[in-house]
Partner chain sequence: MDLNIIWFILVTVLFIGFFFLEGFDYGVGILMPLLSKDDSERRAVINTIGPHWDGNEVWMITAGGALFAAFPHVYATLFSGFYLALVLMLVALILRGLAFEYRSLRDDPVWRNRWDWAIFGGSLVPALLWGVTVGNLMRGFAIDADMNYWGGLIPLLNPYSLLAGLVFVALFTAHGANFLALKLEGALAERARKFGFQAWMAATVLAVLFLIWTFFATDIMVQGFIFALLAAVALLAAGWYAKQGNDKLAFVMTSLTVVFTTIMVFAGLFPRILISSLDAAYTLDIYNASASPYALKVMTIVAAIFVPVVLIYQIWTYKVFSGRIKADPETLIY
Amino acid sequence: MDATILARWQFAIVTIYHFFYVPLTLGLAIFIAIVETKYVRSGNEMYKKMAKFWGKIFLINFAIGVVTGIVQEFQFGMNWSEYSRFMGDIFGAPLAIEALLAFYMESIFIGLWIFGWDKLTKKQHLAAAWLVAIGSNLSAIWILIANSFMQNPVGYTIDPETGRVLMSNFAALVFNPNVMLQFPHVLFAGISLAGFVVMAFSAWHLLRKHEVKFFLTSFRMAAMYALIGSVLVATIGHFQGQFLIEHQPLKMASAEALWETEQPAPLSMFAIINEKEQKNTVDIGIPAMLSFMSYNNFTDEVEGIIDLQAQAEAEYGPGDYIPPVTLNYWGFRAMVGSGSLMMLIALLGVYWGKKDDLVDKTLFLKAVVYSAILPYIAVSTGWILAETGRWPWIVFGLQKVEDAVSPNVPAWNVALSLVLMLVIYTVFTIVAYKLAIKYGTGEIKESSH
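May I have the structure of the chain above on its own, in the form predicted on its own?
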């Protein structure tokens, strides 16, 4: 057993489990605030019931998300101590701000939102709802600021004596161009995911003709919410891809399994990849489309993995700088494919949701129930691409993964904690799923939480 490989598996598993909850928190908090806004403006009690009903799903998700997220920060000191030594001056600031400002803000106003229905005025309670939504997304911003430095280091100097990274420009760290694309991409992914979760539960109730007016209204709002999120996450993802072509070209070349530099470059639709021989034994693509997606024209050259590997060796020294091509190629297609299906289903949801006979479209409603899995596939594979696509770097261009692991933690120790975390996180996820199903398919109640 190799401690580095085990530590990578452990962090990957913990992160993916945690990221099951984060996007739903971001998107559902805003959705609930919008619903409550409609209640305050219209006085319609149905919207108040909607805010409370979907608030149960939010609270379950938030609670499990907090529990799964806490462990991640401990891993930096336990499994990745060399990374913590190297990056502490940079990484510590946004994580501290996230905890002391955004997370506390979010937690305080969640408490006011839960217990303040009969104690606050309508507008005061609405303010609490919006501050929960703002706090949730502020929390995400600071985490992504820290992650964006790992993707695109800016605003730093290297200490000549210790070799550590030191912050030289806090504003550059906060306004990292990677953050300007990464945060809205994550935000709209959360909006689309929340829309699909609400659509799925609403469709389940509509199939059984439970509280038709209530769940038809929820479905209509969620379908539009999901459509807006899906379209915007795809649009921003396009610009993010163009940014990565310039700043992490090996990530994008591996996502396309583009071994040789081509001008113009085709967009691969299906490939059988031979990483050992560095070629695709089968490759079906659309001519010149990758050039267009990369540079907005059909003629530009797109550099391939082999040439980019040679450039990396010239800049950083001998080594293997090629990310796992097969993983990134199919992960990218799982993300894009799921996102495309989501746009189609959300568009049909908006169109058919306007009609009163939606309850009779049983086949479509059943498809919507199961479509809730699509955004989870999309966000998970997207995060895998974001993190594995920059291998062998943990901090791009500055520190490799193999140099970041704790040198004094034996492999058996990491293996034991890996197994324990896998079991615990699986149990948490099952509990969260069962609670969400229980409350999401339950009756609408007048009482507050």
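Please show me the structure of the same protein in the form predicted in complex with its partner chain, now that we have looked at it in the form predicted on its own.
FYI, this one's just the chain on its own, none of its partners or other molecules.
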């Protein structure tokens, strides 16, 4: 295997692992800040215990998110040095700003939050909780500004001498229309994921009729939180789809396995895909629905992969511009399917959570415990679509993946780091998971330290 393929595998593995932790950090930080706000406002000690109890889960997750984040920052230079040279003007700035605005804030105030319960006033401590929440979400904004340029380049010129991308309009970079969709999508994904994690642990305790008041309160808050998150993430996702049809049509067409241009286009529900012959041997869909999803009417034409490939060749020269269709088709369905189930479960959670006999709905509570896997499936498949759907581009229309890799790092070095990272990430993800289970199913303590 050559270094490019290995580097791609490494990027995929460390990034997907990293993004197990990030959305929980984003969503749970806000959840805890809300809970602690309730404590400061009401003086009710239960909310303080709640902040600490869920805070423990947060910290277990945050720690591994932080350390895997260092790899994220380093690997652009390590594995993708040609990309770093080509994109330094654009990509370095948001990354540095992310560190300056967000990483300091979340890292320093999390220290105050953990160790400051007795050193800070109630209000100072609450401020620390909110600053952690703001800091982690600011971090998401800046990394998504960087990623959005790769999806939809704006605010740049090409240096005529070196061929590198030069920043020409910082505001355009920051207010990239892609950011305006992608950030809320990620934010609400984080909120719904955190809601599901809290719901799942709460349901586990409620099934055992353990600390019912505490976990019923947690469950109710989390269900509402998850409902808001999952409905909004889906709504924004719909508009992202429409944006993609316009800006990265091959990504969307591959996610729908739409080989031929059709008018009106059906929304495929199940397909057996033959990538070699560029057709689906079986395809069951809802007539005209894809036209409606794409253009809000049942009559418009949606361009298919084969035509789009021809257009791309006309624009960029000969080459393969078709993303992995099977992966994206099923990844997209896994994401949307998980999201739909999440909306349903969160809705039932809000509805049944209002009643006091929730503890007797054992079947539902058991389903909730296992449903915590759904948002993890959704966020992983979502990122796989976002990143592999850009194929063959690392920066859409500007740089191909094959031109981005470090020329001077031999394949065996990448293979070594790939294996090392895979082992370490897997081991510590299991460790973190076990610790989260230990504390999430454990006793509530006055001092959780």
